[in-house]
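Next up: a single chain in structure tokens, the form predicted on its own.
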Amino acid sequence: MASEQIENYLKQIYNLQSDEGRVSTSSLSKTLDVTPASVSEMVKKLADEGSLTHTPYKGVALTGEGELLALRIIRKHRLWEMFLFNVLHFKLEEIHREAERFEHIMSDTMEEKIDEVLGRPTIDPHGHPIPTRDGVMRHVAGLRLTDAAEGATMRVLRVNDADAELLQYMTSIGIALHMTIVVKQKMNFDNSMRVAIDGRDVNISSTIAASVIVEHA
């Protein structure tokens, strides 16, 4: 069984890799809040174990084995989020942090039981897909709300869970999964927006709009 530290590295590499392709050690250092020296040491260890490849000046990439391990921990994390939200009724902005604690101690038996109790969910409460047990991640197309055209009617697919304070504010103004958002006006000078959420006009910043992934309703 991989250590908590290794699982965190593999999970973050997977997430960064999805956005950046090969992942720089500086990105890992910043995301994990550890020193560059610590990152270099762990990257060498994971490369020796066959979980990733490292090309100097080009970054790291997960191998098939490393990706499977990353998807296993992501699955456990997102199942915990569903359990905390649906069964224990934690607030949406609280579940990511709590799931970070439990994902590393979840046995395969507990994983299967929670999955069964929840009805085999395919997305977590933030709208992110839950990988299957055999490591298949379903990718759902979408665009950032910032890229939606003025006048468009959009449906929320997922929201960014990285910032609890931002997520709490989005929840307070009515931004939630499957909610319909109408783009009323886009402000070119600062990329903010005036939108209609559940019939109410709300002004949102470019930061909020960039944190919401939508599709055409």
Contents of the next structure:
Protein chains: 2
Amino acid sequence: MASEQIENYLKQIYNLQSDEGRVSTSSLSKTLDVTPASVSEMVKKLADEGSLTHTPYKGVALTGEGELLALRIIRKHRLWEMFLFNVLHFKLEEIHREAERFEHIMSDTMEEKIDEVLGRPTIDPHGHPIPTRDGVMRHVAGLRLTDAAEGATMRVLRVNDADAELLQYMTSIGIALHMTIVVKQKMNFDNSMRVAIDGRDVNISSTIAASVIVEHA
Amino acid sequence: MASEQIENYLKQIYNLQSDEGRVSTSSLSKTLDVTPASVSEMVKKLADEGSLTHTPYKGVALTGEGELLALRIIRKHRLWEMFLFNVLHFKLEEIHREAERFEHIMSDTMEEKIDEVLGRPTIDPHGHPIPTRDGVMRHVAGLRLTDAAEGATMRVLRVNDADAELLQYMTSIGIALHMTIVVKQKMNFDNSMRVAIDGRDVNISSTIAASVIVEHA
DNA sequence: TCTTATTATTAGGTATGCCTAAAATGGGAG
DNA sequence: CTCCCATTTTAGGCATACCTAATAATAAGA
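Please could you give me the other form, the form predicted together with another copy of the chain, since above is the form predicted on its own?
Below: every chain and molecule of the assembly, starting with the one above.
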């Protein structure tokens, strides 16, 4: 079984691969909060184990095997988030951090029990898709609220899960999954916007708007 | 925060202290499945940290601080077992092993949420008392079924949680918490006994009988 | 009491995963 | 096309918690 650290590396590499395409030593160093030297070392080991391929000074890419391991962890993470939110009534902004620890020690039996109790959910409380047991993840397209046209009526597909403070603020102004948002006015100078949420007008910064992924309602 | 290993040492020392009184290096070595040499080393560290006192070649004893740490872990373990059993519908014999991993990463917030969801239980699914948040554990006296008199009607107070196979067998013959057992006949040659459980007569070995703690019904 | 057997401790070594400091690489500016 | 600098890798160390082998202390029997 892969150690907790190894699982974190694989998960992070998977995320960076989806978000940015290329995965560099320094990007891993930043997101995992370890020195580049440590990343180099670990990457070498993961390459030896067959979880990824590494071209020195170029970057890394998960093998099929490594990707499956990553997706298994992501599944556990998201199922656990769902459980914390729906069953234990944790706040939306708290679940990510809790799940970071539990994903590593969750047995496959536990994963199955939770999946069952939750009724086999397909998205987590932030709107992210939950991969299947065998590593298939269906990603629903969408666009950043920043990129929605003025006057458009959008529905919230998913929200950034990593920044608890931002998430807490979003919740406080009424942004939640599946909610309808109407883009009233876009300010070109700073990319902030005025939107209507639940009939109430709110000004939101570009940081917030960029963290909300929407689709046309 | 104490590491996972340290928590296991403290918990085990607490258990041995309650069961046997004296806690030797070799008893810890056996129950923790590490060599006596490793135990000596770790014990020295724990003594330095103030969790226990150590008299070389004699044994160890938890300090107040160490005992509190142990009881905090035991509380998490038992709450988690309760949760696995009642909410996730794990089998009685599976919960102990699962809880062994979770007890270490359960935050105090999680402990509180679970305690609340479960309705502040005072015993776990095996009948063991759950210590309070501040380390108070009320132990209910009882006797081994082996020691019950012939003809006596007893009620199951608690059962051994460590041996999954034994527990599974006990469940299969109908022994469960709070169940009534009538001692029909005691065989002196091997300490086995014939008992009535739920009206049905069953022969049980001394091993089984010794793992069942009962009180007079 | 003395000797042996049991129990416990110390000494020295391994693996993991982190670190800092030093060396190597390669892509972009001049 | 070369040189510089940011990125990356290697070298050498540290901490934790384990191990085996060797030594020391205690307990128990002759």
